[in-house]
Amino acid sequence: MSQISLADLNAASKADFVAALANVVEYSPWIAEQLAAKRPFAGINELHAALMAAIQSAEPDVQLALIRAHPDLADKTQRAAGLTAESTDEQNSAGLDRLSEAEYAAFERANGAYRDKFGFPYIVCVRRHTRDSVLRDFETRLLNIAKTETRRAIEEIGRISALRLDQLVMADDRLKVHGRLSTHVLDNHIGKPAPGVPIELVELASLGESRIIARAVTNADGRTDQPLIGGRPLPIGRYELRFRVAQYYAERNVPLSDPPFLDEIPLRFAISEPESHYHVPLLVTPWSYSTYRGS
């Protein structure tokens, strides 16, 4: 996706603006239209503040219209169909691309439930999500009312929106819609960090396979080089860290039981604010090891 200046957009044509901006809400040039007319916008806060007014000012007709024109999530008919290329995206980012037959069947009984109770397709930020989490918001939000639920979709499509404008809009401000889950690795038995420990984060998974989404090596400071998710929402859901400092400490020469007491540390967490700053540290000897959620 390429990207253009605020300043560009507030200088174009109304034609060009609409372009540039029409994939921003799913399938509604209309609300690109109406911010046309608006301008100029200071920042990028106040383009989506401006787009969110647009949407909720709407007649209620028009508002079901949008939440409608959204895909249902995981659906193989749709994808086989053609989906928007930022649709695809996002929805390959929560991996709803690769998912188990279970997996499928539920997000198919959980769609049909949901359309069944409310008359239009359940929408969420998957950017915010891992695949569990999707599946437990389904089931929360069934129990809603059509009232509840018309005013959630809204908000998660103001959540979509922000996550595309922030990747098509260069702008001085930036929208907050980005967290960062960072570690640090303290070698308790000398006093200093730990440089060189292999780390391996795995996203849990409750129906499919858990799969390893970074792989990094602690430098110098006992830090990443760069955060283990950085650059996008952190999706809410459950995590493993694991540290290989057995084999840490054996390049280091000292000694170890055979087999060694700690080979392999695990480190369950979870996330559940996904714009905040997860630090999730390692202090560590070779017979103990504590963590705590630091900043």
Second form
Protein chains: 4
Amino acid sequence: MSQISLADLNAASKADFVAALANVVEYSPWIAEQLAAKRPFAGINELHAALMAAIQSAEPDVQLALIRAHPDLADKTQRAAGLTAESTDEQNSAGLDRLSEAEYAAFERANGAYRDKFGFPYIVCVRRHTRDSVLRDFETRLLNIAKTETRRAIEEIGRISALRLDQLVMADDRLKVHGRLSTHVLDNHIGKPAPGVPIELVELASLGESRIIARAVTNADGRTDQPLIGGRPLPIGRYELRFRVAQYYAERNVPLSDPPFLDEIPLRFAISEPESHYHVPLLVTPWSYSTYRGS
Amino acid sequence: MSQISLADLNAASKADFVAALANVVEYSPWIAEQLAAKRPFAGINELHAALMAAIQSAEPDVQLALIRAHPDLADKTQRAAGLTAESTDEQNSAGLDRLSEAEYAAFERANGAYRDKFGFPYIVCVRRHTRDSVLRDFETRLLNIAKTETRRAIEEIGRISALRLDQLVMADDRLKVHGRLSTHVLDNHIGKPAPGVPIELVELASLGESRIIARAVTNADGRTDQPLIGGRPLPIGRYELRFRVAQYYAERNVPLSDPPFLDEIPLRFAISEPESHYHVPLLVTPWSYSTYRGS
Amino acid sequence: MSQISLADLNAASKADFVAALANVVEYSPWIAEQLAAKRPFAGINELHAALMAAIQSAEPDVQLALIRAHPDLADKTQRAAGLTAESTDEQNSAGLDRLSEAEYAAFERANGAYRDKFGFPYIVCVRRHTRDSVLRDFETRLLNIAKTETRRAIEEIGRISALRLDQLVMADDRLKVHGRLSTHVLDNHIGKPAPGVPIELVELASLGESRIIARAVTNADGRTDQPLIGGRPLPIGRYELRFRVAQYYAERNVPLSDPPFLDEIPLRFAISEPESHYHVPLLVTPWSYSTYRGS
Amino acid sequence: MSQISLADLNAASKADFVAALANVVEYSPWIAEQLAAKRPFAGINELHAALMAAIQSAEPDVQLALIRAHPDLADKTQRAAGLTAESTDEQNSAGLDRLSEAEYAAFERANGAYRDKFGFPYIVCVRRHTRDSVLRDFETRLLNIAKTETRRAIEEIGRISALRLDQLVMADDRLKVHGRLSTHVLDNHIGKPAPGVPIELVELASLGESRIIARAVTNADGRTDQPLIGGRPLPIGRYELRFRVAQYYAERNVPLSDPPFLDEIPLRFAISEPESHYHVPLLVTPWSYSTYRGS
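Next up, the form predicted in complex with another copy of the chain, please; the one we just looked at was the form predicted alone.
What follows is the entire complex, opening with the chain shown before.
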């Protein structure tokens, strides 16, 4: 997606402005038309706030039409018929394009039950979720009343549009839509950062396969050169970080038992705040370790 | 197996003494006959030391016959034909009666290769091992020369006989043949032991299925009423202790994130010293934990 | 003080019973007289409960007389004139016989203010206190109303009498009047308990000198042969445990920086529950350490 | 001291160059004269390396004169007579201007003994030391032979001149002459950085008074806005960081015992590498804490 500056958006003709923002909210050009009249925007946060105000002050039937303009999650027929490019990318980010038949079936049942109860599709900002957490969210939200779900759907449209704006528009300020997951290995045996420790990050799944989503090796400062997840929301879900510490110590000729008391150390934790920084360090000796949610 | 006191053994007729010790070493009554003449024994450690001395001072061909009197590990034909009750129990303790076809095949290959190279069966004190560590031990020992393996075989016969003596003979002293695995959950959030934490102990397997080998719930002192493994050697191998801490904190109304940052905490470690005490505690808050090899 | 069995107390003549318990409550034989009629007691807890019931059901003027039968704390004139042996021992236990002139003056002021306000002496079970915590307790209780202080005085008389009974009477059950302070040094550098670590326990004082109240060296299990404090209440107050870890590591030829990053490690903590078990361990490497309130 | 750029030094007349560097090495303009001919220097590290080469290749009697041009440490008579401004600042940095009479006496004895043995003054880069570590260094170096001490004196002159060059000359590169001491308070009770924790850094002294050398309060990220020591070498010595954690928890209404189990936590450690980064964090709950040498 090519980017456009906020200055250019502020200066554009109404038609160009509406065209540029066409896909920020699915099939709903009336929002961009309202925003055009509110220009200039001092920043991207102001632009997004105006967008939310436009939706929240719309008549109920207009809001409902907006919600209904969204596709079902992980729906095969709709995918075959074609989603917007944005929807496709987003659904793929959570692995919704790689579901097993059983998982498709689970999503289909959930979609059907939701539509039956509320009369509109279940909307969620999938970039903030793993497959596991989407299914949990489905279950929770199915218990709500319609009024609550209308509000929730608009909230999620707000999150989806914020992420799309963040990708589309360059401005001096940034929307707070990204999180960061980092780690650090401290070798308490020698009182120094541990370089060269192989690390895997696994997304744990209740249904279907857990999968490795990042691999890294610690650098001279015991950290990874890049965050394990960065530049995007942290998907809500359960994870496991695995550190190959026996290999690290063996390479440094530290005497270990056979088999080594600690070999691959798993740190299992969950992410619940997609826009936060999670620092999950490992303090380690051949005989002990600790971890904590750091900053 | 019914027990007999060392005093009774010391006082028994030679025939009764030899009969009582018949199965301490497989099909080798000559050892008990020699021991009968060395009576009285001041303790069970002295008895076992005499047994080892008898074997170690035997002529090479007698030692070889002793080694050859042992069955192959996990051999289906021999099991069908009948092992001594002691051998059967011991092999079952390591799960050798629950092998998959693939695992049987692996053991058969290893047995064959070992017999081909050394001309006698591979002997190991299986109560000190998991399936994983037996296969690793096989691989390592296949690389030895025959002389080393004769010595190793006698060592293992010594360990097997020590465990059988420990079960058979009551004395004032004890052989050092048992280990102990214990844990302790300390709740650093309130500065007290954590009661009511569900714990599972899993034996990890490279080949075949990992399996839960103990379940417990912590008592008022944050410990388990019984050691997780006790009263027997700790099988060499890799393990995982799992503590359900989110459940523990939720029951105490401690505010947690959703999903909780820490839910089921896995501590993965290996045992390499079957006759030692391994204490693997968990110090925990909803946001941090640590462990170490304790005592 | 020579001990007497509960059985003998139950069987004694009334006169002997009263004589035996004469000093359990200061100058108040009427209590023992009442208790004599309630015999036999099934245990020492039942005996002490009866004693408390006798005091609590006495008329207000009798209670007041009982309270007034107690000496002032740390009062020089009364000490010169002679306290009961029990009072003298108890006051000395908290170091009240080693006060500086300034401290005597502080106690005298506090005693005077308390007597002026309430018309009776300040009573506290000094075996449960350090000098620091007695002075803090004085300050807090001076703010109470008279009714509260009458109740508090009786509570403290109850604690004093429980400790005196515990020393005097042998029974099958025990009063819960003792605490225990213990430690444990775990060397995470080698995954074993740390033997031979010199330890000091210091009672910290705001007013006057801090003083070393126990010294020990860790044994093969990383513990001390005796608890640091045991067989008596843990005096409420602030403490520091000091562990000479650089010496320990140097003796084991572990490479250290010069000067060593960690040399003498101080763990500073407070005791607030005199009848509890405080376990304050040290988990240590040459580059890290941790502690926690354990059990 | 006003600064000068390396470019200007490279372009200056020889006389101006020598004048500019006059005080980099005490009373020894011949060094600057030699350096003038080696211009241009690509960076400040190259300049300092050339300076060291000039000294190291000088004749022994010239080196000796250079060493003798330095003042005694903490010498009252010389201070009264006037040191270079640089020497005065440096000696004051280690608190050598605030010595008690007893400490002056100790330094005088050490100076005298050193001069008697070697025939030249003891030289040390005092900015890298505390009073304690200077006295320890004195004792160690007094045991050396003269040849070793000549080498050590030149090393120290190298460190002194590096620090003076660092202050005097602006260049694109930097000499590695500074260290950094930082901390971080992580509240494991809530899984977040701890803001608002009052911290003191104390330099511990064996002889004379320990003194508070920095105070700070943690910011929203649990860190201090400025490093506790930064922009200069970390003086070799023993330190204590003190964290007022009971105050922190009380302000957040976390239930604490009375007195609180942990109130002011002291972390005692030593610095041995003045040009390194020492990170000494505190991971804390009301009932536990840990620290480690971090990065």
